[in-house]
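First comes one chain, alone, set out as structure tokens in the form predicted on its own.
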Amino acid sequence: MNTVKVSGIKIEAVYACVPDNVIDNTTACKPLFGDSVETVIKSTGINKRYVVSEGISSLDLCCGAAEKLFSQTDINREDIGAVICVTFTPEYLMPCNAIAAQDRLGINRDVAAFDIAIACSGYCYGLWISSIMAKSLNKKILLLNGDVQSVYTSPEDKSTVPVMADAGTATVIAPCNNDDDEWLFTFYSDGSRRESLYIPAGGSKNRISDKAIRYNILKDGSKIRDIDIHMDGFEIFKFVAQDVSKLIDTFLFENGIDKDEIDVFVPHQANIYMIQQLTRKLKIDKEKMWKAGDEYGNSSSSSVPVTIASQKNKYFNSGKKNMLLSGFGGGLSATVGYITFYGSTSCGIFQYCKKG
């Protein structure tokens, strides 16, 4: 296993922005599942989801989170040395979200700005690259992480409708003089299984066509297009139960991290049943696992910072926590991060309000 280590950095703020449209999952899924809808909702543990109204993008949500961050903290835009956006649903295919965010947020032009196109495992990728850049530039890094999955979800797909949600987040990573707080990351990639969770059309291989926007009927009665997210739920569950649990266990063992040393475990909120099973298999105290997917849904990789932003003030206001993070899904890809997180870190979550 390859483990990368970074020290002399800290998280100063984590803010999340969820859309203005709240979906009651039982009501929304009733037409798909009929009398079995309550069983389906119980199996996912997701009671509500937030999805965008027409015309709201991942950039809108991420910039909304960043604006709230700047307005509620003493972090100055002039101190930002780079803007990184983790998303697989950018506002446009080109140019990237981060470039537009630089202008929209009034950040200096002498900054690096780029996107990382990865799905469910993306937050740890963002933290890792941001921490390296913070050290290199000796400046604060604005990490945006958000996806609008609802526009790529067929309203008649039984695999994705009950779980997929939208959100945007903003995290500021800053250099500091404390080298004792060492962050650790590891990464896992298996492209041989990429079609377990992917969007068949819209890329350079299969462009949008009449065929791509035509609904196909699946064995379970679902209707789905090639421009929609295709997910093999069983394969993803198997990936998490086998590969991801082994990855996390090996990471902890090889880095000499006792599970009693873990104060907080924040997994990607794929669905609540899945992450409860993962926590149980890892033998991590269930009280240490933070969850927000039951209230906000599965918002791809941004579900990790959404959970941090929504749960931090409920659990601690001071001191230092050892936080274990993990993202997993599209790729198939998985990440693990072990970071220090302070009670003084400013956090918040709010609903998007469209200007004008």
The other form holds:
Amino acid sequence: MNTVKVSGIKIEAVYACVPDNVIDNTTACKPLFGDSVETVIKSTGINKRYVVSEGISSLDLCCGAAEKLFSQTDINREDIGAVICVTFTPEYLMPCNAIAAQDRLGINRDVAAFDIAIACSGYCYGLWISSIMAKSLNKKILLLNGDVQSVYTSPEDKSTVPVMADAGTATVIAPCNNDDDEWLFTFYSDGSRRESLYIPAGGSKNRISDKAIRYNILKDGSKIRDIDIHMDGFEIFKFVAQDVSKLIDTFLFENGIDKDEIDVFVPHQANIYMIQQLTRKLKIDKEKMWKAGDEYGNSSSSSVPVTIASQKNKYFNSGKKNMLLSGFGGGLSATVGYITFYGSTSCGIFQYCKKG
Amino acid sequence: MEERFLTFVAKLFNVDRANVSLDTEYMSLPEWDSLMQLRLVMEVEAEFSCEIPIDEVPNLNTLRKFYEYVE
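Given the form predicted on its own above, produce the structure of the same protein in the form predicted together with its partner chain.
Whole complex next, starting from this chain.
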């Protein structure tokens, strides 16, 4: 296992913006699941989801989160040295979200700006790249992370409808003189299983065509187009249950991290029941596992910062905590991060308002 | 215990008890999908006060293998 280490950085703020539409999952899933709807909701643990209205993009949500961050903290836009956006659902295929965000947020033009195109495992990638860049530039990095998965979700797909949600987030990573706080990351990639979670059409291989927008009927009665997210739920479950649990355990063992040293565990909010089982398997105290997916759904990689943004103020406002992060999903890809998180870090979550 | 387990699972899958045995490859039942898999673990753990490790679940391809955690 490769572990990368970065020190001399800290997170100054994490803000999240969830869309304008809140969906009650029981009501929304009733037409798909009929009388089984309650048990389906019980199996996912996701009670509510937030999804965008037509025309609202991942860029809108991420910029909304960044604007709130700037308005709630003393972080200056002039101090930003780079803008990175982790997303697989950009506003346009070209150019990328991050450059548009530079302009929309009034950030200087002498900045680096680019997207990282990855799904559920993405937040740790964003933190890792941001931490390296913060040290290299000796400036603060604005890390945006958000997706609008509902745009790519068939309304009649039983695998994805109960869980998929949208969100945008903004995190500021700053260089600092404290080398005691070392962040550790590891990454896991298995492209042989990419079709377990993917969108078959709309990329350069299979262009959008009449065939791509035609609904196909699956064995379970779901109706899905090639332009929609295709998820083999059992393959993803196997990946989490076997590969990801082993990855996290090995990461902790090889880096000499005692489970008692972990103050907070924030896994990707794929499915609440599944991450509770994962936490139990890892023998991490269940009280240390933060969850927000029950209220905000599975918003792909942004589910980790959404959870931090929504939960942190409930748990601590001073001192510092050792935080274990893990993202996993499309790729197949998984990440693990072990970072220091300060109680003084400004955090918040709010709902998108078009005029606000 | 075995009868109670099989009756419980048959009810969960909404199939006739006569169609379910410990050797049933439950993943071929019409009601099975990934959410049902999670529900099966959740409900069996709750009903029979047992713990099934998450990394073992994908390997439990027959009800007999599930039942080993119930006994």
